[in-house]
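Presented as structure tokens, the chain that follows is alone, the form predicted on its own.
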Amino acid sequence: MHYTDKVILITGASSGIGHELALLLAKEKARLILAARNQAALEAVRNQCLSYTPWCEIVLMDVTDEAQVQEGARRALQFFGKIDVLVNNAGVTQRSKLIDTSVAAVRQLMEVNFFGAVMLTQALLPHFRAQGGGQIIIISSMAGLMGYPWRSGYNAAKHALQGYFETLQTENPIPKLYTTIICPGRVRTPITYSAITANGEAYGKMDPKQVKGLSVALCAQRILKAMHKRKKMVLIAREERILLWFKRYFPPLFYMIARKGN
């Protein structure tokens, strides 16, 4: 299979898309390195992955802490001597109105969703250059392509991801380094439980619209397919895709619909 024996580092691997993608890659007999903050949850995912592949390691990493990111990258490289694929998946969403949201909360959203991916990518780019290439997967969002109510800081962070990693694609500093930007819409994961509110606290409940999102299994399958094909950018969405089309071709209709959203 495509990723058999490939070394793959996945951040945010303890739940949601990261967890599901880890299982799919384990079934391809990849050599996995799973990163997140929650050791118990990571170990549970590792145990599941070990049912399919004999190689699965974990690294505790808070992607907002530069020292932890640097140390995590160093340790990850020690496990198998290389990294073929980096999946920047760690992220946190938001549920608060822009006018009520503190600057501290916006900074927190930027640190997790944007700077975490930037710091880990920068830490590994010298390795990718030395080995002559590799693959970077960015789990962005449809929120990186349009503004949407109650997600101001999250939207900003995902827009920043788009700009940064599209620049990596266009500069192409390492000819055989392939970068794929994934833009999911709503996916049925527990992400809204830890969503940041106006003062930086956790939202603590499931968003009803999130429950109606795409299944995480289907989302992960589409991500894996995009990885196989080394796509530049992939949209994985239903209603959000239509809303993006309105934004591009019928802006007044986009703003009318988006203002009613939550």
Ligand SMILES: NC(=O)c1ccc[n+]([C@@H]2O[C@H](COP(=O)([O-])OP(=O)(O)OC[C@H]3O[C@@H](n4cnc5c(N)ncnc54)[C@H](OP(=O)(O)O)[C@@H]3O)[C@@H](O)[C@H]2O)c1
Contents of the next structure:
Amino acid sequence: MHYTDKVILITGASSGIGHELALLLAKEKARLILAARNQAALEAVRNQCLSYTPWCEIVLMDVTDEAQVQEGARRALQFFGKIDVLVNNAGVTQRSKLIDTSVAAVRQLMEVNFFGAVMLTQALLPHFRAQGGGQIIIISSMAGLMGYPWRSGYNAAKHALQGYFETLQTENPIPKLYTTIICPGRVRTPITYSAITANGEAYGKMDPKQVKGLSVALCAQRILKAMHKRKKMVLIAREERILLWFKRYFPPLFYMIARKGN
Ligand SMILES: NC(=O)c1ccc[n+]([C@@H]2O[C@H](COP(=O)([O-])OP(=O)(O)OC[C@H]3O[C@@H](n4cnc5c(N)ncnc54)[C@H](OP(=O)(O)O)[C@@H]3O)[C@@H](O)[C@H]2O)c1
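Can you return the structure of this protein in the form predicted together with the ligand rather than the form predicted on its own?
Below is the whole assembly, all chains and molecules, this chain first.
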């Protein structure tokens, strides 16, 4: 299979999309390195992966802490002597109106969703250059393509992610380094529990609209397919895709519908 024996580092692998993608890659017998902060959750995912692949390591890493990211990258490289694929998936969403949201909360959203991916990628680019290539997967969002209520800092961070990694795609500094940007719409994961609110505290509950999102298994399958095909950008969405179409071709309707969202 495509990723058999390939060394794949996945951030945010303790839950949701990262967890599901790790399982799919384990079934392809990849050599996995799972990263996140929650050790118990990571170990549970590792145990599941080990029933499909003999190789699965974990790295504890808070992607907002530069020292931890540097050390995590160093340790990740030591496990199998290389990294073929980096999946920048760790993220946190937001549930608060822009007008109520502190600058500190916006900064925190930028730290996790944007600077986390930037720091880890920068730490590994010299390795990809020395190795002559590799693959970077960015789990962005449909929120990286349009504004939407109650997610000001999250939207900003995902737009920043798009801009940064599209630039990597256009500069193409390492010819055999393939970068894929994934833009999911709502996916049924526990993401809203940890969502940042106006004062920076966690939302602590499941957003009812999140429950109606795409299944996480389907989302992970679509991500894996995009990885196999080395796509530049893939949208994995239903209603959000229509909303984006309105934004491009009929903006008044976009603003009318989006304004009612949360
Ligand atoms: N679910 C959706 O509707 C949706 C839609 C579009 C895009 N996305 C994107 O998909 C990605 C995964 O989201 P998900 O839905 O799977 O959410 P999730 O179930 O809440 O998982 C988020 C993951 O990110 C990790 N994480 C959060 N903060 C971190 C930090 N500071 N350092 C290191 N790891 C951190 C968490 O691990 P620890 O808590 O253990 O650190 C967890 O493994 C995110 O980038 C999200 O923006 C999700």
